[in-house]
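Below you'll find only one chain, the form predicted on its own, shown as structure tokens.
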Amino acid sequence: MRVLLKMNNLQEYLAGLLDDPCNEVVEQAVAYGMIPLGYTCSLIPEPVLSAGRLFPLRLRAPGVSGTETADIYLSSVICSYTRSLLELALDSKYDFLKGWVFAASCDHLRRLYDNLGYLNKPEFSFILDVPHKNNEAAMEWLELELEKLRTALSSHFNIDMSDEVISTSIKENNIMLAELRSIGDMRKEAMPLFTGTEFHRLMMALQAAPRKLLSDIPGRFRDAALKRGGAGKFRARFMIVGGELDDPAYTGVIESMGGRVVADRYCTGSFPGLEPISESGKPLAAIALYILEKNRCPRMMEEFDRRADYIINIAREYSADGIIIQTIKFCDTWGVESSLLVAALRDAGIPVLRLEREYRTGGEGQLRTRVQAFIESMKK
């Protein structure tokens, strides 16, 4: 099943998938009876709310011009992404939703999944209870959370979430994955045929519809961005690194300047999350196990220096010359980790550039003043 596409910018098309949580993609979904579920984490699997009719959604909050309802439910010393998205629930933009899937991921999200609550809309809510150390005992835990979260979505929606129902949906992601993993391996080369914005928004927009109406579209962005030949010229290579960060237009700014991303390790990015999670076994073993050991979320406890290894060889294999450690302001989660982790790289030999921002994009003029100064920094 696939969306019979009208258009003639591939990236125009992407761009406006992005402008609206229930855009015309996620509009036919659901016309077609697919049931779209929102979630907030890399730590909820996506098989699973891929599983039959189901199809899950990154929450987003695109084009939120403030907080000002959500701030008298959450505090302001909240990070702005979960205030934004409280903002548009309360605003009905998710009301299109039949339901949403957090996970215990940090206390603000977990701030937001209970005042989400209190609206009551949409009918089915889970939040999954993720362990923070990754051992036997926590595998046995994320299992029996796992089976839960498919007992409740089964029991809600009348669907068949058998062990083969899920395989499959696991198959199925990791066939896309690997494409997408293909297209970001050509930002290796020296010229990189496609900018960093641009492959940007192609994963954002495949996080902001229904994957299997668009399974063509990771082929056309490829052979786009082969019979164009090239992206232009660059002064630097850049790997950006943090949590959150779903707005394209963040990676244009840093560009503009310049740069070139040609490399991400975030939230919504495509270092760990183009991973493929095993296809052998139980299939909620296979997710444990990759939710686990394979996420890298600064979350974990004890794995830093894992972690730290993680981003030094991509930075490394794709060639950086710096590495841009983005947080939002008030993360408590990444502004620990980001503070040990430009130590780390310093001492690596790899120029750092440490920003913290609100989750909407702003401030366009100072972020590209920093950029443009670290790049000097990095050509003295």
Second form
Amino acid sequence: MRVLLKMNNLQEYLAGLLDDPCNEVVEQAVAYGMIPLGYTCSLIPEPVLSAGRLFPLRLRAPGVSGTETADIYLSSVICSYTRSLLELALDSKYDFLKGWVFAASCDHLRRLYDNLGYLNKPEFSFILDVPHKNNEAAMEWLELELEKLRTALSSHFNIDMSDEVISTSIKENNIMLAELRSIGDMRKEAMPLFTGTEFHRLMMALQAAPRKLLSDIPGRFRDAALKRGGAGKFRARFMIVGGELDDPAYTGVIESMGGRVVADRYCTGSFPGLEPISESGKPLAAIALYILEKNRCPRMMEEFDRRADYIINIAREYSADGIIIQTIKFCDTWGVESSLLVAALRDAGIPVLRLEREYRTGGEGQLRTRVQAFIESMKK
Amino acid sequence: MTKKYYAGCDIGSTTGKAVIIDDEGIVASAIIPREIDPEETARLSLSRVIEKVSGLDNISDVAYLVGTGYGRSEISFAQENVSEISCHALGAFFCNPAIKTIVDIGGQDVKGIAVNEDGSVLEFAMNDKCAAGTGRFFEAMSRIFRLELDDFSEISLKSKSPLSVTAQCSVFAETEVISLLAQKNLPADIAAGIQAAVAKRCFTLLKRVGIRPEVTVTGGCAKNRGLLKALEGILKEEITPLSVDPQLMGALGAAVYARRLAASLRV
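Other form of same protein, the form predicted together with its partner chain, not the form predicted on its own:
All chains and molecules follow, beginning with the one already shown.
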């Protein structure tokens, strides 16, 4: 690996990992005999997909320029994230994957699962059914679902997925999460040592390549940030909230107008993504509990107040001056949630900017104007 | 003591606007068609306005310059840039402090702006990546009628029975309007239907920020009387006219920001 002592060099390396679904580290892992599995939702437990020789890749659609082929198969109200994934799948960009694991988290991604099934059937495909409520029956159901996933993976790939193996995977995963959490906590400082874009790139790279082969990266990131000693001036501290956001360039546009993203609560972000899974008890039960208790996805019923309080508390803890809610057009889950959230956050005295966008970062001029006007309206 | 002048320069998608103010009020203004390079548009519009002010020979004679509009960040010789949303709010507030709600209809976008008691922005909403209801939309529509924009606006006022134009997309609206003309419908009724469709779109945007009187319209399309009439109809209240050309509102707001910023530097 190149010498990555300076933040600029490290960022360049991380950005390179995000240019293509199959980057150099993935290729290296495959050459070592590791098995790449794609997944599309935070409800999929990474430790299960990291057992033994398996490794998970959060599916993104870098470089997608249009979705003309996917549009033939998907209805016009399916979100552009789903559309972009199908487009690249039909372009054979994910053919290196040995399997796809979905969650029945939204109708859009379920349609992706269906369409892949008859257009470009993966070698292995599994959809995890996740309850909408958090209660005893839901817990029991989810444990059974996870058991089915374990059995399917174990028999298809001929891999030991015993409780011991999954427990080890949880432990290893928690170590990485703890390290990332402690870096994320550095954003509480009055003058954070790194930008939100740099942190976003770190988070995404670690979801786009096997973490086992990048275990030194968080440490290098921290060292480079400390060595640099500062990330420049800004006018306002922001928290970004919403669904899928896997392009650091979007955070970059926000920060180019004087914002500094100090906290994030979106599907691929650090909240609640970096919360640990319990290492005690049966591992699948611990994972089920984590999904139902910690994930805080808006698809869960009867938990809006808890989710809003979670966001408000983080915004205060990280001294965010304002919150930017970004949602992909036609995302039902976050579309409904964000309408309620705007009111709840404003009631809590937090300025809010709500942005609807397409999956691919575009319309930068309008985004810049909106963010600049938001900062000005806060008199920053 | 030498008299001080402050300038605002609004580089929009179709025109460049410049306003010079002093400590009393507006001194001069200029509107020019846009050049390809935003910085060149800024330079030309400022040169045009500077020519009108005795005592000013070039841009550097201005005490403070603020750029705004889509090309704001390209004006390298401006001391500051401020978003057009804040500038339209402050410009309208400068003209009439009673203004609380603004529809800014520019060449390539439409914005609804709620204004604070001090002229700052309380809330705003913008149209999304679509030319419907913008200056470009009206240009395309008037071309179908083979009319200048002013004439298009005037014929819409003569309609007694506006037709319903349902398409929001500029391209589909063009097709729909051509069909309506082919069916021998009165151009006045079609034009009024177009104005009503755009007014409804503006109304929806305003609902998102909250409608509080007094309401005004800024941007180049504020000169479209047919649109103002349609908007008054849907709002059920009068649009407050501004004392200054509404197309200059962004540049005026930028000039007022320039004066404020210059004053804060003096303190």
